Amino acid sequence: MNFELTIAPLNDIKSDLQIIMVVENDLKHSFIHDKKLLKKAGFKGGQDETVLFLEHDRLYVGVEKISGANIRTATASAIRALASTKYKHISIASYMNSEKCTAMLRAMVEGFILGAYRFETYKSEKSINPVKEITISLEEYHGYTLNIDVCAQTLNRAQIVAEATNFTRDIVNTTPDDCYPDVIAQIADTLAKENGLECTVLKPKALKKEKMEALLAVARASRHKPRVIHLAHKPENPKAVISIVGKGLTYDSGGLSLKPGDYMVTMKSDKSGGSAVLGIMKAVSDMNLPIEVHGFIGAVENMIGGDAYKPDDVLKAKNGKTIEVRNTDAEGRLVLADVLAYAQQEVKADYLFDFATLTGACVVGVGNYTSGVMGNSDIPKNLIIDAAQSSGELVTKLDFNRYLKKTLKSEIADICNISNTRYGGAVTAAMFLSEFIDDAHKDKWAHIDIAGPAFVEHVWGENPHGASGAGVRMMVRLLEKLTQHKV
């Protein structure tokens, strides 16, 4: 889709169709031309409710109140409603909640791009999005006067982050037979070449040299050898240095602690954290943010076989700590333990974040749509929560406590890879990871469990069936905010 900004009033734009938002069920606004028809159609003006009047080439969509989240899902619903039509060029006015803030414009553009997404790689007949051109009038709902140059910059950033999110969705949705560790490395290498990033890929010999024995154990039974990937965006005089680590389990069978059959379905999504890192690095480099960002991915496949690692094994992680394995399906934390240690060795960061589809317990605790953020300090956790609110992603804080820490105690090693209680699994998994954070990064680190929103098998908000690209928008927003403030 191509976007165009214009100072021309909405009714002066020659387009195939107008999209008009009905805000707070206000049918008296001058944008609304079909008041009687809307009442006759039973239109209630509920959030994301749509009605299409073909005879007038107008689509109405309800918005409870003007906010980024509401505008984003409304435009996503609107673009979906047009999927089976023949409209190629659509137009829409601007809807802001402030004359100086263009966040609503960003939400609008993101909603169009994210809502139009389809993953049809494996379908013999592919649908075609009819909408090719979207013209946005700077005629504003409240009558605000908008700066076209500022709006153009906002539109550009919205396109970049939405396209990076869709890029991430494509990787997550790709099947494990087509997307294994070496493929992830190839995607990273191509991205680096296209976007001017530095790229380092560690293969098994290098991983052995780096003493990543926990990660290597997880990968041992797979025919696909593991990779650890390091991408770097290094502008001159960066305002901050940030490291982001992603869990890239390209498939997780559970290992010898085998998952039930229905739990194996959708396990291609276990690479969502690593895929998010790729999307974040794409957006950061496309925007050329004045901030140094390092992305690390542990790309591994957890399979079964005669060489599989086993419950009762004791593994030695990169930082020297020994781990008693009591469940081979708690493998993501083993991979992250080594990659986190490697990231801290390679980069002394102002902040360190990791993204992972780590625990079903997080989904049980906060639902399908919300990520859990954990860590030792409120400072990085609050950065994530603030950025998530701005970006439209849902995040909640889950606190550590000393009583749960005791449940990870091992009698034969430094720590156990699962707790001795079935409760608080998201927190105990994060507390396990905290054992692999060094003193220099202890209060600079936050773990984000995206197990819920990363992959949902139905449409929700601006997200499609399948991969959502969870983590990309919130982290890019956080990085943008860091460029505006001294760290």
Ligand code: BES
Given for the second form:
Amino acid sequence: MNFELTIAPLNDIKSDLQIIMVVENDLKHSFIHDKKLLKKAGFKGGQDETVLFLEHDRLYVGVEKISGANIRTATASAIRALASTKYKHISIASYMNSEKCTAMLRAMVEGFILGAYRFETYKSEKSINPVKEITISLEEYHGYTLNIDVCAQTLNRAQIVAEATNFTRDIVNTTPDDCYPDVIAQIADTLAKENGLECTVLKPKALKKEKMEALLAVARASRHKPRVIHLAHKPENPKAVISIVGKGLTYDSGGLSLKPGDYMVTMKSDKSGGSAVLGIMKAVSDMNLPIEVHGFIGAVENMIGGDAYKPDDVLKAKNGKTIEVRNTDAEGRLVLADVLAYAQQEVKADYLFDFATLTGACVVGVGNYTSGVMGNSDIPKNLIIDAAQSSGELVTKLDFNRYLKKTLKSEIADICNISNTRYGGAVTAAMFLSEFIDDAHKDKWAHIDIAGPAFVEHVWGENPHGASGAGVRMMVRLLEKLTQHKV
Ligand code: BES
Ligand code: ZN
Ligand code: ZN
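Please move on to the form predicted in complex with the ligand, as the form predicted alone is already shown.
First the chain shown before, then all remaining chains and molecules of the complex.
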């Protein structure tokens, strides 16, 4: 899909179809041509509601009220509604009514690209998106004058971040035997070559040397050997140094604490955190942001077999702490313990974030569509909350407390890999991770549990069935914001 910005009024643009957004309850407005037809069609202008008038080559889409998040899902619905048509060139107004105008433009473009995404690698017949050209009219709106250069940059960044999100979606959706740890490493390596990133891949021998015994234990029963990947974007005079760690479980069977069949389906998505790191590194380098960004991925498969690690084992993590394994399905935190320690050894960062499909408890707590952000300090957590809000992703804070911390105590090792209570599982998992954050990074770290939104088995908002690319948009937004202030 090609995008073009023009200052020409919408009605002067020659296109095959116009998309018109209608604010709910605002149907009486004079600029709406097809009022009678809309009424006849029963169109109410509810959020994401669409109606296509073939005779007039107009598609109407409802928005509850003008906001970035609403525009994003509306254009995603609009482009989906055109999937089986033959409309090649579409035009739309920019709906920019304040200084926030670029946020609307960004959301609009992201919505089109995110909404048009399809995962069809395994389909014999592929669908073709008919829409090749989208022209956006920047005609002066409510007397607000637009800066065309700023709009062009907004368009460019919207395309980059949406395409990076789709890149992440493709990786997550790929099946576990087509996407195992070495494949993740190859994807990282190719990306590094294309985008001028530094790339280091640690294989089992190097992992042993780095004393990543917890990660190696999780990996042991799989025929696919683990990899730890470090990608780096290093511009000159960076405004900040940021490390991002991702859980990359290319499959999570649960290990010997085997998941029941129903819970195992979709566990190819347990690599979503690591895949988000790949998407973030792609976007950051495509945008050439003046921030030094380090991405670390723990790519591992959690399987069963004669060589599997066991409940009752005690593992020694990279930072020297001993862990009593009580459940091999709480494997993500074991992998992250070592990769977080490695990331901190390699880079002294201004902020350290990790993305992980860490707990079912997070999904139980806040639902399918929302991530949980946790950590010791409000500063990195607030950065995530703010950035998520402007990106259209949903994130909420889940607080630590000292009572839950006690539930991770072990009688025989420094800590257990699961808590002794059924409740608060997202928080106790994050508190476990916190044991592997050194003092220098304690207040610079935030953990984002993306277990809910990373993979949902139906269409929601701008997201398709399957992988959503959770984390990419919020993190890229955060990094963009950091380029504007002093860290
Ligand atoms: N990968 C899962 C968490 C998960 C669950 C992600 C559902 C996405 C959807 C994780 O490794 C896991 O199995 N966690 C256990 C922890 C428990 C054993 C303490 C869980 O959440 O049940
Ligand atoms: Zn698990
Ligand atoms: Zn897992």
